[in-house]
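This document starts with one chain, in the form predicted on its own, laid out as C-alpha cells.
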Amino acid sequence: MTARSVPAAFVRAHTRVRRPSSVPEVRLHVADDVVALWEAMEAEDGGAGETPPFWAAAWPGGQALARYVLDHADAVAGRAVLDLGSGSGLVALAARLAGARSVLASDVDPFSRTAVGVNAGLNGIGGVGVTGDVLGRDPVGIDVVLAGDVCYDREMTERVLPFLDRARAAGCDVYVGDPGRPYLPHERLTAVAVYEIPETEGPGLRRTTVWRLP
C-alpha cells in the first residue's frame, strides 16, 4: 500500500461504521482507537508520517456543516458543491442527501480519499468525486465551498483563507463549520446557525457555529 493508493480493504478492516449524533441520516467508517489505527497506518506503510488519522472521525465542525446543509437544502440543492478537508466524507455526503447537483470531496490524505469513497458506498450515495490539494487552484465550476473545521492551526488557516476569498470573490457561497478556533477571523463572517455537538473525544458538548462568508 502507497500513499496514493489505499484500499478501500484497509478503512473497512479498522474501522467500525456508526452513525454521527448529530447527523444520524448519514453512516461513516470510525475508528474505535486512534492511537492503534495510526500505528496500523505506518505498519502498512500508508505513508502516514506524523498525519494522524483525522478522516476516521466525525469532528464538530463537520457535523455542524453536515446539519446545516440538511436542515437548509436550499443552500446547496441543485449546485455544484465542494467539500474542502473532507476527511470521512460526512459533509460530502450530507450535501447529496439535501439535493446537491455534484460534489467534490477534497482532502490532502490519500486515506481520507479512500475513505470518502467507501463511506459513500456505505450509504449507497453517487455523485461524489475525490480530489487532492485544491487551495493553490481557483474554484472553477463550483457553486458553494463548504469546510468543516479547516482552521485548526495557524499555518493551514494562512493557507485556506486566500482561497475562501477567492471562491467568495468568484461568485460562490462560502460556508464554514468551525467549533471555537482561535484562527479563524470571526469578524470577517456572519454566522447562520449555532449547534451543541458532543466531543468527539470525551464526554461534554462543543458549541459550534456555522458561518458564512459575506
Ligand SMILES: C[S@@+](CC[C@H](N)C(=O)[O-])C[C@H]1O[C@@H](n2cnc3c(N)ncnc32)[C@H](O)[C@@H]1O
The other form holds:
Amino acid sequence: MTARSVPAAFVRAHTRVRRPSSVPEVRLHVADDVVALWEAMEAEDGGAGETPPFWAAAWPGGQALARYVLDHADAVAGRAVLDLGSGSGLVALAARLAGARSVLASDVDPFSRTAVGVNAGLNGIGGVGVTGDVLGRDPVGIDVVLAGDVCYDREMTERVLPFLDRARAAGCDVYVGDPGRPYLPHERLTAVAVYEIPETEGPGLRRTTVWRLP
Ligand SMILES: C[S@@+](CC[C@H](N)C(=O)[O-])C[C@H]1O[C@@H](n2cnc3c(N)ncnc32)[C@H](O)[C@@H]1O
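Having gone through the form predicted on its own, I am curious about the other one (the form predicted together with this ligand); can you provide its structure?
Below, the chain from earlier opens the complete complex, with every other chain and molecule after it.
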C-alpha cells in the first residue's frame, strides 16, 4: 500500500480523541506517543520514510487561529476558506463551525488528508474538502486563507509567503497563526489577536499571535 490512500482506521487505531485546550469546541484524534505513531506510519507505508505526524497534534498557531475564527465568526461566515497546512484539520473545522460556506483543507501529507476527514466526521461537520499541495498555484474561488503554524522552517516559509502574497493580491483575506517563529516577517504583518496557548507537554504557555496580511 502507498500512503496515497491512508485508511481512516489507521488514524482511529493510533490516536486518542481529545479537545485542544484552547479550542474545546472541537474534538481531534491526537497522538500521545509521537515516535510510536511515526513508526506505525512508516510500517503502514512500507517504510517509505514519512514526515513526522504533524497531523496528530493541535499546534499552537492552529489553536490560536481556530480560537480567532470562532470568536470572530464574521471573518469567515458565508465565505470560501482555504486552510493551508491543515494537519489535523482543526482550523478547517473551526472555520466551518464559525459559518464558513465551504472549506478546503490543503496538506501535502496523505495521513493529514485522511485525519481531516476522520476529525470532520468525529465532530459531525460536513463541507470540508481536502487537497494536496497548492503552493505552486494561484488561489481560485477562495475568499479567506487561514494558515496555522506553517512557518515552522525556513524552506516551508519561503514557499508559503509568496503564495500568501498572491492570495492577498487576488483579494483574499489572509490570516496566519504563529507562536513566534523567526522566519515570519512580522514587520509587514498586522497583529489582530494574541493568545497564551498551553503547551502540549509541560505546564508552560506559548504566546501565539494571529497575524493578518495588510
Ligand atoms: C506544523 S503543522 C500545522 C498543522 C495545523 N495547521 C495546526 O496548526 O495544528 C504544518 C503542516 O503543514 C503541512 N505542509 C507542509 N508542506 C506543505 C505544503 N506545501 N502544502 C500544504 N501543507 C503543507 C505539514 O504536512 C503539516 O501538516
